[in-house]
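Take a look at this single chain in structure tokens; it is the form predicted on its own.
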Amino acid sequence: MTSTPTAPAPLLPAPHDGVCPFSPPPVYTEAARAGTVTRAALLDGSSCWLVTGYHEVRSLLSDRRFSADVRRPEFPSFTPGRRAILAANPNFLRLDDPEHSRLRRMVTGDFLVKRVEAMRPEVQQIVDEALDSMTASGGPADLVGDFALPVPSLVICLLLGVPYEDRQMFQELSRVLVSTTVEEAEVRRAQTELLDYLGGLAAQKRRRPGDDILSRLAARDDLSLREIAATGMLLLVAGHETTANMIGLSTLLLLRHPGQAARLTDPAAVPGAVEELLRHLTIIHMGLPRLALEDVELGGVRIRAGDGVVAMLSTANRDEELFGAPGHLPADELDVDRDARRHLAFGFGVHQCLGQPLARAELQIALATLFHRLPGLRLAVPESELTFRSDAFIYGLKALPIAW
């Protein structure tokens, strides 16, 4: 049996105004209370379905009848004109099989758990050196700029074979690419500039290869320099933007909960605490867009072929039935001793985040080392003065002044 919701359609993406900075925007939580699949509207005037329930989000993201191919003309876009910009140079995250699998397989081996585990000493050294540098002046410091951003940037640069000294350029271009408020012409310029930069690097590595991902991709005859650049751009942007914002937000949240932060001094508790932080924060607040290729019933609602759909990971990860086990705090609250392993912070299905083993390792090492070495860590300004990245596809903090 199907039904059609009649509640007013919320406008996506929704602002964070006036809510807890660690919770999904109220528009999404209100939609979740109205139903697991409801109508919504996008900024370009088109309508779509907003999927907020945990089981419905999992079902949607694992269903091949929903396309991730941004080149399809009806594919939903969060901002007017953004779809065309992404479609001009799509990475494998925005393609369906067989193109998606063909390109993804080429870099899967670099992000396997075994490969990442072997990198832990190197990541630990990067974290230690970043902390040494940040604390050398005696403080205060900006945790985002001096620690949270340098750690994943340096790690992904080493993996990709991108010169770290170019970080100011690609970090600025990344900020433009993930922004929801800059002009389309600026986004197009940033995309072109970053693709040209990575394509140039790939061309150099075809002549003089190293031991890195770009060199291995450049050695393949079946990949164009543009395809290599698009894959490199995805890994570079996602590899530092997501983890950097998770480190910054996690630190602020743990400073609010010093008793739970103290749990990070127990190495056995760190992996579980990081899973809970990933669940609770779910920094992809705007959700994942998809396009229905066939008529599909989801959550008791008939979705028609050609309808746009947005999977809301953040509300799915607050499902009380799944995460509010007896003896633990409600799902809307942080509880680092909660079993949060079923969370969807990395998505689900064939497009699930390729870099999740690396992200987990970086977060575990960075947060445990930070709170172990700086037991007096505290905010250097009132929390009311902090500014959040509510104008970006990846949520986080613009800066986090700290002392210790």
Contents of the next structure:
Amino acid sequence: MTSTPTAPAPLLPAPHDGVCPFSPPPVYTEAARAGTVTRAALLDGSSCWLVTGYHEVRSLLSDRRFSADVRRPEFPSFTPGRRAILAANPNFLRLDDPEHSRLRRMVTGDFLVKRVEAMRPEVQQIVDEALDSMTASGGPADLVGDFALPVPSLVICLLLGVPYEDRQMFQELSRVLVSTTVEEAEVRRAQTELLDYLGGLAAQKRRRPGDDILSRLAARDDLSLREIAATGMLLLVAGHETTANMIGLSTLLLLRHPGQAARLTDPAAVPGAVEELLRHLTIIHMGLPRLALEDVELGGVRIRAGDGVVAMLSTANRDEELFGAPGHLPADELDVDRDARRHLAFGFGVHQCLGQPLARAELQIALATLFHRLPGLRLAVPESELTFRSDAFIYGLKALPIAW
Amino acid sequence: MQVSIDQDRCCSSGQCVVTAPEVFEQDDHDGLVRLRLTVLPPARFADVRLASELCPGGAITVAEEAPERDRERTGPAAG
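And the form predicted in complex with the partner chain, for comparison with the form predicted on its own?
Full complex below, order starting with the chain above.
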């Protein structure tokens, strides 16, 4: 069933070329038009499968015949050498069961829906204080640096037990870790530095525990300091990079759609609006890599054991059949009143984002409060001057100058 | 409608609790899914179907017209 490609296979990861800052890079949408499962090539020269259809992505990510274990030598690598760096200290996102499940279940209790709901007043206070501080100068301000990044950073620092004073260090290291363009040696150095830092914190907490995730992990004798550090690094990086980029991009997108932004002043409309923003923006633009362990038929294509596969969440989330219900705008457009709950922005399968209840609460509170408190919110520079993070595994804005 | 849960497949994403909070809850200790109701009110059927569809681990199974002998599968002890 494998089709013969008529054009050269697209090279992944494909950077954004600025056609539309909110849509998946054109390479992926073109691949999606060619088929739900097509051939592609990775930067290291190896070939892989690019999975762009909603049903195929869902099926792939929930099929245990596809591995997420980055330690396997054939595992697809987005950039040369990156796989080896990740494989040296894999977190549970990069492992299969039973190791994945053993490590993930040690922190699931910290992200229960009920526990996150109980944190809402605390998150609201963090959001209010960040807005107070941002608006104190009278403007203009950088929404990314002054609001979108501080809010989730503070929240994850509190939960993990990482001193917020150290944010400059971990935010910089985190940027290196999610970048697709920095040198291999620099990625390795950043990973080692952040793991050493978190391992050091865990060692301190073993002696003087606090009420936080690192302390609870440090209290266990079935975990090494390195395992604790790897789990801490995943939660720290994923906990602030993703939500920060979602807040920044969502704000810019809503500024383009003032009528839809106004819907955020209705508390009943906020959760649905956030699901639609998650669907529409799907900031994991590079896709999720997997390795086929057996021969698998997917989307009419025979994938062989040992083949690399990349699941594109962003194209899956633009599926017209799933999201283009009558009476709503096409799936390629933002419609905050759409029922977008079937989106795959948090992934799917056993690796689906553990922090999604927290991400939802932060996005709902941050965006609703921002547009409620600053009804005159506007861009402080022409849109053409904005710079996007198109060279990272997590897409977003580098800065967002605003006035109000 | 009959609903059964398989805690071995649960990955504690919380999708079910967000989608159908009257029907599903997460265990305080380990975060695994539990049923809050033994008898599902028809008004909740649509939410439960969606929760089953959204469950990333495939831990929630819905049988629309289960035979009488399977009735005992519905309940907190399932899975």
